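Single chain ahead, written as structure tokens, the form predicted on its own.
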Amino acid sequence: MLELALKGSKKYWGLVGFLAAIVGVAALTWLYQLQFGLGITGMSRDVSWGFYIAQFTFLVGVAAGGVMVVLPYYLHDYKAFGRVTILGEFLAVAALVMCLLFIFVDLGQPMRMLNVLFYPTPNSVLFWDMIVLNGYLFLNIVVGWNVLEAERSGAHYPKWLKPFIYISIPWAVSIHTVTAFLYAGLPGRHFWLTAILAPRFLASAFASGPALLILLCLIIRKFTKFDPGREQIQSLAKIVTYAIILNVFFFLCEVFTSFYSNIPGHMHPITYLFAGLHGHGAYVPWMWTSISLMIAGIVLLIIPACRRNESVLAVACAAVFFGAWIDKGMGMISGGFVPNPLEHVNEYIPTPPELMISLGVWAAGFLVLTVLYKIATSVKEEAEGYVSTP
């Protein structure tokens, strides 16, 4: 099926070329970072995880969100999702590729990635994070590719694939649970030291992943002959609605616990993020923007008339996606490191090279996604009797 990726319109090749150009510029910037070290980033002794790991954390959630179409289709036989399941699986593949790339660029020396294999430490959460991320990437590639190939042949997917499908469902939950444990297992960071962190991560994942999938479905409908389906989009919209409500509720639970207990170590990170602390407040406008976007998304999604209007639905999903991106990305990282355990504030601001490299990783992920979606939509068009655009 790879040959399908080599046939496309001028718009398709224009997008591929544009994304490849961004990746090229970012690769040159990364070579600069490789030569001079992580000193070109905004990270410091106090803030050792920055924009790269923030993107990694968010994208793990996007990848895990794919289970919201896999579970109803394969486990509960919700046949309507058969049109979008492959899109969710391929979105997970692209998100996981970006996750691994962000870890790659976050390391001062890329060869250090191999240390987790050469010197395995099962008592480390990072070791298990490596297992679940690579395992989930493998499962989505194997399941997605074989199901699509069977569909192209007009046959049912092979029976040996069923165990992989069923394993992928709890595995999707595990990738974000283990990622949450990376944070919650650090006792010196009060903002992360909470048993509800994993549920918060999962709620955010089940909102942002399907929200992005809805936007991609609307784009696919506009630029290809394949229609993912109105019922499917509306079902995903309901999932996004419940998930983003839970995400905001879990955060408010954290706010209540922190401030009602009146424990300074738990209050100060939230105060820093939303009101500033000791004269420092770089993230205050960002965090209020995040909350505003998520609340606006909830309001638009709750109202049936707004949710059924796909133009409004697109705005709501974009609001949910970017609101979660701010909250779970930079908000989660900065809140954990600032203030430090000694109650000193050393703010972290991403630098232009850091942002350029991150943009390149996102471009690489969307390049992978573009190619995979080109293959998937071409097969869907063939199955429905359409002729692909040359």
Contents of the next structure:
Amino acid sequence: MLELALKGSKKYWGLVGFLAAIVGVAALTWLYQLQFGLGITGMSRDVSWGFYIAQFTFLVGVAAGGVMVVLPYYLHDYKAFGRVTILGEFLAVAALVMCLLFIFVDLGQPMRMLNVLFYPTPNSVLFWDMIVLNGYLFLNIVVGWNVLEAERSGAHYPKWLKPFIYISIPWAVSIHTVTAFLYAGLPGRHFWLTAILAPRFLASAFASGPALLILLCLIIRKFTKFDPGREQIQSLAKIVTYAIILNVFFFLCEVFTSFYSNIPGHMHPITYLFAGLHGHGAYVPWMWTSISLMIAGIVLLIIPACRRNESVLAVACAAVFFGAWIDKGMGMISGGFVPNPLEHVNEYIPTPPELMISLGVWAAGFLVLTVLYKIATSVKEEAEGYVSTP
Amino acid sequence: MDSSRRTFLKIAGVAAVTGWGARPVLDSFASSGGHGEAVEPEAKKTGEALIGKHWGMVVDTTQIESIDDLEPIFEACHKLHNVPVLKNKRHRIMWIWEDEYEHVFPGQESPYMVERLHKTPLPVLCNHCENPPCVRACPTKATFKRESDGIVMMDFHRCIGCRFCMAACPFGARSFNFRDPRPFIEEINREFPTRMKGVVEKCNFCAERLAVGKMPACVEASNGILTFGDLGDPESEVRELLREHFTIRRKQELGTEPSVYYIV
Ligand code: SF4
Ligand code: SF4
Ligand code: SF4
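What would the structure be for the form predicted together with its partner chain, given that what you showed me was the form predicted on its own?
The complete assembly is shown below, putting the previous chain first.
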């Protein structure tokens, strides 16, 4: 099946080349980081995790979000999603590749990465996170590939695959739960120390993952002969609607608890993010943009006429995706570290090399996604009787 | 190699006492002027090493007049442990430093607090917590608690630089080497390892000095502001101080059980 990735149009190769070029520049920047140390980033003694870990967290959500097409199909026998499960699985694969790369570029001593395996430490949540992420990557590759291969040869997927498919569903929930536990169990980090963090992570995951999937479906329909289907897109849109509403609701719960209780430690990070603290407020415009985007997304998604209009739906999904991205890919980490444990406000601003490396990881992920989607859509085209596009 | 070094760190104290094996290795750690003269009444001394069940420290803030009283303490530690002096505030490495009462004990300040505490700079360092969240978080056991005496230690050669421990420490006690520290060490002390970029470090309660019968460097330089000893020994000087004075610990409500106490 791999050969399908090598037979593509000019546009396909153009996209592949463009993404590869970004990856190349980022790789050089990473070599510079390797040589100098993480000092080329904006991170500091006080904000010791930054953009990399934030992107990682967001992308774990995107990976988990892929399950929203797998679950209805296999558990509720919702046939329509049969057409798109592969897109969800391959999106998860690409997102996980990015997650692992973000962890990798964030390490101070990447060459020692395997120490996590040599000295397994079950009391560390990071140890479990590594297991669930790699496990989920494995599951999605195995399931996605075999189902697609079966589809290509016009057969039913092999029986032995069934358990893997069923395991992959709770596993999707586990990856984002464990990732939330990285944060939610740390004493003294008030912004993270909340039982609603994992549910909130899942809600934002089930909004941003399917929102991206809808956008990808629309793109696929435009550029290939495979149509993921109108009903499929509309069902996904409803999932996005519920999930993003829950996400905003969970956040408001957080705001209530913090401010009604009036406990300073709980109020400070939220105040810092949304209003600024002690004269520092770099994230204020971003956070309000995030809230506005998510609310705009909700309004557009709730109104049936808007949701059914696919152009409006695309705008709504973009709004949800970027709103959730700012919320998790920027605010979540900074809010946990600012103010610092000694209640000083030292802000974190990512640097250009740091952003370049992050962009490169995103490009690498989209490169994987492009190739996988090329294979998937080619198989689907063949199955539907089209000859592979030159 | 990693694991042998680590095992060494763990058993150094014990081995030194029993008088075999570790002596020659310890020499490479020992301070150059090593007369081993620091005899502390509370520490049971066998052979050369100071042995305690649970090392702890008491900071007598009533003795601190100004920052001038603390500077020699910081300098003693940082010189001895090859802590670099970095200009960029983001990259700074600190094992022991000062802050104001309201920052050391956030949530415990009040507007009408005793005058002295408003102005006095207080020393802060790793608390060598009994339930250290940093140890819980570390995915490689590069940060670990030495069960024999409660010191929370670091293996610089195993650390992968994930900085999970820094997120986990509620006291900001840990620093990360954002770049190669060696060019920024004013005068390298050959008896203590320098670090490479990409690893975390912090106060080690001078484990290398205890192993050769010496008190922590900061304590020696403190003019009585800092007292170090065995919290597990009711007869020790630290326990005596704790019996006689009202003391507080940082963020006690988090349950990490700090081993550093402040007389206020
Ligand atoms: S003060 Fe911080 S670094 Fe030191 S033992 Fe406690 S949690 Fe760990
Ligand atoms: S930075 Fe090093 S010491 Fe800290 S948690 Fe990671 S491996 Fe452990
Ligand atoms: S106990 Fe030793 S390592 Fe810790 S601050 Fe004092 S001198 Fe530095």
